[in-house]
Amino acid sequence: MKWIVVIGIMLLALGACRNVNTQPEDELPLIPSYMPPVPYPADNPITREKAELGRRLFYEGRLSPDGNVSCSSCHQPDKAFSDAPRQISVGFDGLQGQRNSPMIVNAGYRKAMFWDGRAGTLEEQAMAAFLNPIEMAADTVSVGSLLRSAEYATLWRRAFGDTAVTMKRAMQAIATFERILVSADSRYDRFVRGDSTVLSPLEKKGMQLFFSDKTSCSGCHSGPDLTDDQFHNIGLFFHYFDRGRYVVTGNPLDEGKFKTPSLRNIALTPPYTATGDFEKGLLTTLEQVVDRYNDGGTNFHSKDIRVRKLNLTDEEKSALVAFLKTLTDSSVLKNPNFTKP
């Protein structure tokens, strides 16, 4: 079938066409062999020891002044490392942010971080959250003392070869852990890998619709992670109090544009979309999301032209929802390499 061939080509291309450093599989068998190598910055190669230190730091509440806020506070492992069911994330001292914390499974493959793309690497993203007074509000002096303590000394030496503690290294360790949060064993993945029996007729119909010109879903949700890593306005509002990508670029054409999220584990990560300033109510179910796209959205000046009235039947909408639920990979919730130490 045409869309299976397209998916296969995209999987091969993602693995073969990266002008980046990637970790050999025999050095880090934490990455599934059927997934493309995870790219990393030249100064932060992936090692098992660094990932283990990063896992400890990811769950370490003492990185915040009150000892209660860690990376996992907004990226919860039992919610596919998202902040479900919160629409707006809560950080240090109960302070609310502006947006929803996105899922970070397979974040190592992303080209930009945050909904507006203001960080180019996971290291930059981690540091931004670490220092943000509304998020972790870290006191670097206190954190430095913690990381120089006997509790962390052995892990630190294994990860970096010495005990020279820096905040840059701490963020490199967290980013390394996030890079091994790889998920690609949903029923959809198994179907793409050749198991034609794993999807029901309704789910297969939904997949055909998803990759069809009728819906254009795959125009933005493309590639192995079902995201084009680009920024789009999908016509949620008539006015955007959160101006999205525009805040970074200053380009009026970017107003109301946000990064296309991966649809992996989408059934586990409601509510949906980046911000909480809704005019037509919160999107808390996949059925509501499909209905919203079916309606075509508002006529905002920067709305993507592919977002239009779809005139789907009730059966077609049900099929799309059924397909989206096949993207759940429950193994990511149980992987012992990902859980709290």
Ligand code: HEC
Given for the second form:
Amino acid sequence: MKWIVVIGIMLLALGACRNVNTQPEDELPLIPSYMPPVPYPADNPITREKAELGRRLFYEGRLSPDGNVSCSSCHQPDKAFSDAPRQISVGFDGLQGQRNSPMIVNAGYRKAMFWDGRAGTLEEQAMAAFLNPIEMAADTVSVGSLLRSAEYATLWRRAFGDTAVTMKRAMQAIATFERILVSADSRYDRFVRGDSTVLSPLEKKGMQLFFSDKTSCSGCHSGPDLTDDQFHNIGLFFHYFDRGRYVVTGNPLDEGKFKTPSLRNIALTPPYTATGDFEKGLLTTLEQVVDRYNDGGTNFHSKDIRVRKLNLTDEEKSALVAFLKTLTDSSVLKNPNFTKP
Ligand code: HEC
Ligand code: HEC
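Complement to the form predicted on its own: the form predicted together with heme C (HEC):
The next block holds the full complex; its first chain is the one shown before.
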């Protein structure tokens, strides 16, 4: 009897060894070849197995004490991983934060996380959301026992080679899942890759305007994700209750500055801006956003000089909106690697 147990344990150990991830730790074809490689920290290379565990955790409501709030509550796959149409997210116990939940597709390319850039990596960001009392309010003791249960053992062993559960590893897995959430198949992307027929004349006109000095849109919304990863004040308020980047740096010049958001899938993620345009009403449509820019915004000492009266015609405004809509990649909403397992 004793020997049977010992042999059983040995077989289990062998099984565990065989499950150790032996994939090469560099690029996996998880990320489309025409996109730049997604950077990752040295201690958390991207593997399919880790992304799979991360996906389970991303959709796991039991990480929150009432069993209801998961990352996907505020980053919903069918809303391009935002929580449209909410302006301000609602987390554990119905508690509200003060900011809009951003779309996190291609977040792996971002240089700083959150609207004010207070987290440097996706791992750090995930831990913050996980522990935040108004987001998931996780109780690490009960989460620990869930993750140590038989239900998770195989996924855990495949991802990390053993079943040692730590919150750090859980966040590494979630971050890995986020790193494979890559979208680059909008009509705009196809145009960039050489198919000049996918955009209508109005959309092309909007694209030209967007990338012109006349509007300066691409001065801040630049690069493959239409963001410079910098912080700017675009003149939304006379008074900033949420002081944005200033909260992190304490520098008065950073008052009311927020991270330039990626504009991918922008048509799917209303309403717009970090906190909500309460002084003049919510910006719920792209037409309203373009009108705000056209008006030149509210004067504020840190407002960027590129935000100024643009004097666009109605046709130019419609062209800009039409261009913004070409940034929708609906494949990301139903990609079977991204949805709830
Ligand atoms: C209650 C709603 C809510 C939940 C739950 C939530 N988030 Fe968020 N998420 C937000 C809001 C709101 C922000 C912006 C907060 C800020 O900028 O201060 C955000 C920001 C982010 C960002 C930064 C994106 C960027 O470009 O700056 C990432 C990544 C992210 N969340 C991932 C996650 C992950 C992973 C989880 C689960 C561990 C999670 N979120 C849970 C609402 C939520
Ligand atoms: C000076 C840099 C800058 C310029 C120029 C600029 N933007 Fe922005 N844009 C930002 C920042 C920063 C935000 C977020 C501001 C906030 O939430 O407080 C933003 C927000 C947006 C949003 C809402 C995004 C979201 O997820 O809520 C849209 C749409 C947008 N910009 C489009 C444009 C267009 C179109 C132009 C040109 C007419 C333009 N931007 C010019 C920096 C800029």
